[in-house]
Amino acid sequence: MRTEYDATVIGAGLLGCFTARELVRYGLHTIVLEQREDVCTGISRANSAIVYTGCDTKPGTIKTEMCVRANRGFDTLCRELGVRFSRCGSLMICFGPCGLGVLEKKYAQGLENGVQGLRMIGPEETYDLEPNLAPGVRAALYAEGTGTVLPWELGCAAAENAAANGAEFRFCSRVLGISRREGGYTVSTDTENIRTRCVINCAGLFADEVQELLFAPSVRLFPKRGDYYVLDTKAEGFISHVISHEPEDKKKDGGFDKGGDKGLTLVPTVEGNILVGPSNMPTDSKRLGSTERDGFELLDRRISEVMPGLPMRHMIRSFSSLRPNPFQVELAGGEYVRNGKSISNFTIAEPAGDASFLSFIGIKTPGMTCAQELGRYAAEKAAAYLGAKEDPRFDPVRPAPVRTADLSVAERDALIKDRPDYGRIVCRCRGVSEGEMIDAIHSKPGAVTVDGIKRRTGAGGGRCQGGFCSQKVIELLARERRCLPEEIMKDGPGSYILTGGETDA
């Protein structure tokens, strides 16, 4: 294997699959190294999957500037990369004076960021464009730019075209150490050296500790836990647009250590899913583990606040998400500490003085919405550095995959004669067929778990949460990848479905 290269990602969410593809877009030999065994298995599987406008973000600062030229570019990217996308349009509700100052700034901050389609309107036009509200709303800031994408369909396939125009992906590839050399760095894993030019460090939640490996701490993050509700697609149509809400009894300083609320956010989904939440509670993990009742508490309260007809009769499932929350540290007592409240812009740190080395340490919301320009900021220092052009030989364009619930009849005939896989519906609350989960396992990169197939496709997401489905895609899965059922998990490093990964093979 080829252990020389231009530039380095660490971290293959979906800042390290963006920075990937805009490296290659330089011509760049480049690597991502993931210390999981596939994309989007950090916080970028967990999030709210908006597609933010600016107006939440302060004016005259990089993450506001990303934020809004992505917003107005993100059709054209969704195109590109054969991903769903919903411009559903987005209204912040409040229902007193103190939510009313709040939006009134967001406006104002809107207008002076460049939003276009923002605008605040009264309680009668809030209800005809969501009439299951509470009563008693008395304004809305509209911002018709707002969408929702699914985060990891949009991870894979940036993933996908990265590959395709050259990028390599090593996975189970822990990072252990780095160390300066003459021309660049080696970067270390369990598994291997690397020699590398350049390192883009794009490790999530372990990004400030990736950059310890070699420099002085000056940035830590401190992480906070989320967490959601999923309702059925039978909600469908309930709500419209993405909802936000900013409540009276707010906690006015974020209150960090114990635990801020953002109010309740509503999301319709490109699935037909609706999403609620998410908490905002503290936690002294930075590993995705359980959700905690305290954090649904929180969310019960506020659906009867915002949306009591909400109709959770239909909630399939739940989830915990972490976010990063940067803070500057400072040496004290003989410790790193914390110093002053939680940085609210993009953090891009040059520890090394120069572009030979990139740092994204708490990259949070609208991180989603702003990777690509990240990743393009991040290539753009790279390939200006290593005095690389642009590759005309770059291809953007990523074929989106067969989704076979989305064909007409006719359609799906068709494919069939060539494909019967296409035809053998394996997920049925998804519609998802055989053939979609073989083309997900042979993508590069592939599915390699259950929940790798469910990211990519859908299946196992449904009513029954892969009640029906599972055995079918463990079979696949072993089929496919030439093992033993045995040795297929759910979703990372020990997460055996069958029997603990014990084998007589």
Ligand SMILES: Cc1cc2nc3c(=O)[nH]c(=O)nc-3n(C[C@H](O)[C@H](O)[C@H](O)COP(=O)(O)OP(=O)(O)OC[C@H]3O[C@@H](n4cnc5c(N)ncnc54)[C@H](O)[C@@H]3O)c2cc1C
Second form
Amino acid sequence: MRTEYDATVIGAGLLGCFTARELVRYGLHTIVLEQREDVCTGISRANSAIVYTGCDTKPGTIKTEMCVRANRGFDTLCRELGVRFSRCGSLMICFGPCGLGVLEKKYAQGLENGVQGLRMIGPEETYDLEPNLAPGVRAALYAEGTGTVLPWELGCAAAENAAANGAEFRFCSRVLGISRREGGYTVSTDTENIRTRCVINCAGLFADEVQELLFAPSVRLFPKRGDYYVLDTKAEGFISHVISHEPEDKKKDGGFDKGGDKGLTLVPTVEGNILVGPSNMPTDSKRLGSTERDGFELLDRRISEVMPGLPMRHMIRSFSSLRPNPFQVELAGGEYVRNGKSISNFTIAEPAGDASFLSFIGIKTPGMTCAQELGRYAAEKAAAYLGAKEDPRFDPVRPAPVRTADLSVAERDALIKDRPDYGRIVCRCRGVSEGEMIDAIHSKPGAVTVDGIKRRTGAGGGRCQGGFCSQKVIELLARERRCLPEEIMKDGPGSYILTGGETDA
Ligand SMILES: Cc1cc2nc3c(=O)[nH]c(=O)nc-3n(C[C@H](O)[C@H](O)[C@H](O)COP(=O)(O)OP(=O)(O)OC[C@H]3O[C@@H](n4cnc5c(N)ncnc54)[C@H](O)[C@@H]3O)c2cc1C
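Having gone through the form predicted alone, I am curious about the other one (the form predicted together with this ligand); can you provide its structure?
And the full complex, kicking off with our chain again.
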């Protein structure tokens, strides 16, 4: 196994996958080290799925520049990567003077940022576009360029394309140490030492801790939790734009260490679900996944203000995410403490003083929208530092996987003649076939868990939430990976479905 690389990417979330894809564009020998068993198991599997236009952020910042550019290029990117993308447009609504002030500021900001297709609209046009909104809407900022994409679909596609162009992915490889050596670094995981000329730290919520394996603390991450509801496709059509709400009571219940301070966002996803959230609650933990009642109480209150008729009876799932809020830190009384307000711009650190070590610390929204731009930024820096030129053999195209549910009967018939497994439907809610699951397992990097199959194919994401198909998915994973069903996990370390705990198998 190779142990010397030009570039080592730490973390296989959206940023790590896109950074790897951009690094191999320069022909750089690249490895991605990921502590988990698959790509997109961190923040990148749990966000609002919105492709932003760039009207929400301050003019002149790198975040704004990247967002505006990324939004314009998103159709091309998704075509290249075979990823579904809906440019559904968005409405930011308000019910009173405070919200109106914010909308007008964002409108002016958007124009200054060069965002096209922005308009302030009145109540009549707003209700024409979204008739189910609560009465009393004062105005809306309409942005026709806003879109939505499935974050894990985007991340898996970027990873596959990076791998097809030569990037190596090593999973279950947690980075525990980094040291300097002549001409670069040694990055140590639980199992090996990697010698590398450059390091790109894309460790998400843990990017501060990874940087501190070698450098003194400068920026640390203080998470806040965002809870979400997911509504079944039975609610499809209830909204047709991304809707966000600028509340009147924002200042009253705001503040970093308090809950609230956030309006509601509603997103019609490309799979036909409606995403409702996120809350914005304080937390002491960097552990992803747990939802809390206080977050849902906030969402319920906001739903009653914004869209009281939202068919919550179709709620099929809830989940949460964590925002990696970056703060400058300083030494006080022997401890590093938070200093000032949370940094709102993208924090891209070069703690070694050159491009040999680059850290993305605290990349919040719109990090998914900007994942390719951020990856490109890191790769350009690394390539200039290493004297690498673009490799003409790089192929940006990753063919879209087969999605039998999207095919006509004639297309399905033709497909099944060659591969009968595309005719065996395993997930009935989403119409996902055995063949698609087998493709997901054998893609590179491929699915190794039940949730890995879900991220790649959608199986288990429908109304029954895997109640009917999980058993078959476990059998398929075990058969294709040549292991025992007892060894199959739902989603990462310890989540053995059949035994419920650690196994010696
Ligand atoms: C609530 C919420 C909503 C959002 N909504 C949007 C949105 O609508 N639109 C948008 O554009 N952006 C949105 N974002 C931002 C976007 O989701 C993130 O910027 C993006 O997913 C960041 O991905 P990442 O790769 O930095 O982190 P992650 O996906 O968390 O990836 C980091 C990876 O590093 C790995 N790792 C950590 N430590 C180590 C180690 N020591 N060794 C090896 N691996 C390690 C982790 O296991 C993980 O897989 C949202 C974010 C949040 C929190």
